[in-house]
Every structure is written in structure tokens, then in C-alpha cells.
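One chain is shown next in C-alpha cells, namely the form predicted in complex with its partner chain.
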Amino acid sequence: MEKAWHGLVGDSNPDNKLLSYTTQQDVVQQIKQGIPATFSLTIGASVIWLFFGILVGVIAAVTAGRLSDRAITILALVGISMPVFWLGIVTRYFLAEKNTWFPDGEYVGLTANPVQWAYHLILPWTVLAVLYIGFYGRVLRNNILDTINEDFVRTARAKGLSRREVLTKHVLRNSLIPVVTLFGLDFAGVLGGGAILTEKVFDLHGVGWYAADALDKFDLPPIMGVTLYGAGFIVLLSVLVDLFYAYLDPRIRPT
């Protein structure tokens, strides 16, 4: 690990930091910076994608078949289909240059101005969960109609549940436990740099941004210490993702 890390360092550097060509700052440094701002823009985004994914799946699946499952279907489909940074960029021109009723780019910290902070994540978050949105809403619908054909679904129909309670205790519990390890494995992503194109568009100086500034000046060590950065978050979110399934679905506990 350590000779690792003076490979990628290089000989010349006494402190045994990972140093900008061009600027010469230290990369580990500087990525924590971006931290506070790719980590807001994350956390809002994923509560924005989850919620609305969930909802949108739950709806198509309920109605399925019927005008509403199809038109959240073609939605869906062209929400995955849009390339994130075009979106960011139309959006950004639309609502924040050709009409200003958002604030164009840059980020505002959370301690420094609660209101502001929001307000300037507003449309980031929004471009970033669309994808998501789309993603999960699919996954989720065909997962609840796999789900519904079940034995226990029709057992539990019979014992005298409510469709409603059906839905919400049996089905749904068990339709989710795909979304979650998806979401866990996206959030890791999203957190670990992932989100470098919305950050690049909205001007959010966070990880990913740092990455695409450097990517820019062909400056390759803070591309490496990004990457690097973004495996460790996925590593960590896989283990947790791991450990939450066998809390949410007990046929996969160790014994």
C-alpha cells in the first residue's frame, strides 16, 4: 500500500503528497474541499430520486397496463435517455440565463446561508435525480409485478388483508430490496465524483468538479486522486449495501 502510493506520488516529492502539475497543490487536500459540496448536492438529489423513483414505480405498477402506467413508461424512458450535462445546460439556460428565476451556477455553503444553499441546489438536484427517476421507477414497477404473482401475495390477499396493506407490507418490502442495493451502489457513485457532469454544468465546485477543471489542463494527479477517491466510496457503500440486505431480508443471513 505505501509502495503503491509512492509510485503514485513519484520520487521527487519529500512530503509524500500527490501533487497538481499545474498548480501544485496537494490533490488530497483540495478534494476535500469539494467534499461539503458534492456531498449536499448528493444527499438532495438521492432523497429527490429515491422518492419520486419509488412513487413512480408504485403507480405504473398499480395501474399497469392503463394510460398512466404508459405515459410514466415513455417518460421514464426518455429521462434515462437524456445525457445529464445537456439536460444541466438546457435547464440552466432556460431557468437560470434566459429567464433568471433561479440563481445561475456556483454553490453557497449550508452554514454560511440555509435559504441560498437550497436555492442553488434546487435545479442540481432536480437534473441529477431525472436519470434516477426514470432508472428506478422501472426497476421498481417490473419488480412489483414479478412480486404480485407470488404465493404469499395470494395467501396474504386470502387471510383477509386489504389490497392496500398488501401492497405496502408484503409487496412493496419485497420489491424494494433491488432498489436498495442499486441505490446504495448510485449513491457511492454519485458521492465518489460520479456526479462530475452536473457539477461541471452548475459551476458546483465539489469533487467532481475539481476532476473536470484538472481534466481541462490535461493536469492527470487529481484525475488519479478523484478515481481513487470514488473506489473507496463505492468499496464502503458495496459493504454496507451488503450488510443492510441481510438486515431487510432475513432468507440470506448467515446462519
Partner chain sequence: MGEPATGTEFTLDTAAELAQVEHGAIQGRSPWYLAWRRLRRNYIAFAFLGLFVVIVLACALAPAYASHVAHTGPNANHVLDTITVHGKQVPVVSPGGLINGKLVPSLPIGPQWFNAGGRYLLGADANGRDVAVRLLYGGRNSLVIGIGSALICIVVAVLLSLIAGYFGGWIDFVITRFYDLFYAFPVILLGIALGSALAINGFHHFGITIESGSIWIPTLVISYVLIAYVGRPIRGQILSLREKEFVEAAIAQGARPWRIMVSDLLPNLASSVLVFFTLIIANNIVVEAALSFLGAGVQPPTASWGTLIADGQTLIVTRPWLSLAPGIAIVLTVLSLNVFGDGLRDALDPRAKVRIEH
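Please show me the structure of the same protein in the form predicted alone, now that we have looked at it in the form predicted in complex with its partner chain.
Just this one chain is shown here; partners and other molecules are left out.
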């Protein structure tokens, strides 16, 4: 009986590939097809949220206690509190459906048309980045305010360095270490298919969209494949983050 079962499995799947229960398609191949859209979404959104997150954090720290700091805090809390799917639906409706200022979803390959590639991804990039900008800004603001009181900052000031040099070369560089940790984990999570809601709302057939479709159908093999795929990126990015620590903080480098 067992030999007959193995023979039946071998006949239907001679290469022992991980196949979907519903479509009988190769899971690895389907993930590979979704990688370009997911990579494009992740890289563009991460550049936006990292740049504006650092900018917001520095401005809030420099103007701590002032009106601008409080306004940034309120905007950051609003951005963090807005659900991605809600913001995506609202922006798609008003900017792509009601007013055709942007494309209504879908994905255009970078090699096919670079201009249309960026044009189709502006809304997904923005919607996904809003979630992280406020959080990164608040984390960096608190780190900068804590680092300002460190002994090495006082030493730098005593040497006669300007305020800008102290902020950029000493305070900001050391304050970025927790942000780098967050960025590595968030980037790996989104790259590993974590942007399920964004890809689903904007009809981007990436890894996240593939995982959401598998969840709707209770299709176990694609879920397993996407999980392993995402776990691999988390491990890889964690190693790269640890290596980058040594660049930011010389005290971490091996002697």
C-alpha cells in the first residue's frame, strides 16, 4: 500500500517539487515570478521611509519642545495609526479612480518601461512608507536626545567642533544604530512578502499578493514557501545589519 502511494506521488510529481493544492503549479516558480514586483515596491518605499524618517527625526530633535516638534509628533502618530489597507483604498479611489492622476494599480516591469514602472509605483510606495516614517522619526528623535548628553559629545564640543559637525559626525552616527536594526528587520519583512495589504490593494502580483491569495484559498504549500522565503531574507539582513554596526560605531569593531 505504501509503495503504491509513493509510486502515485512520483508519477504525478516526478521532480518532487512543492506544488500548490489548488493550481498544481510550482510554488518556487510562482514566488520567482512575484519577486520583481515585491523588490520594486520594497526598495522604493524603503528609500522614502528611511530618508524622511531620518529627516523628521533630526528636525524633531533639533527643535525639541517647540511647536514644530509637537506638530511632527502629531503627524507621526497619525501616520502610524492609519491602517495601510484603508490609506491605500482612499488614495487609490481619489487619485487613481475618481481622478486619473495616477495609474489604477497593476505593475509594469522596470526593463519594459522605467518611466511607467516608477509612475505605477508612486502610490504604493507612498502608502507603504507612511506607516514607517513616523515611527522611525520618533525613534531617532529619542535616540538623538539621549546621545546628546553622552561624554563623547561633550568632548567633541570641548574640542571646538561646530554644532553641525557634532550632530552629523558624532550624535547622528551613533543614534542611527537602533534605526539600522529596525530598517534591516522591516526591509527583510517587506521583501519577504510582508507587504500583503499594499500589494493586494494596488493589484501588484508580488510575493505578498501570492501569499494573500494562498491564504484566501487555504492553500498550504504556497504559505510554506513564502514563509521560508521571508525567513531567509530576515536571516540575511540580520547578518548585514550586524556588519554595518561596526561602521557606525567603532567600539563594536573587533580589536
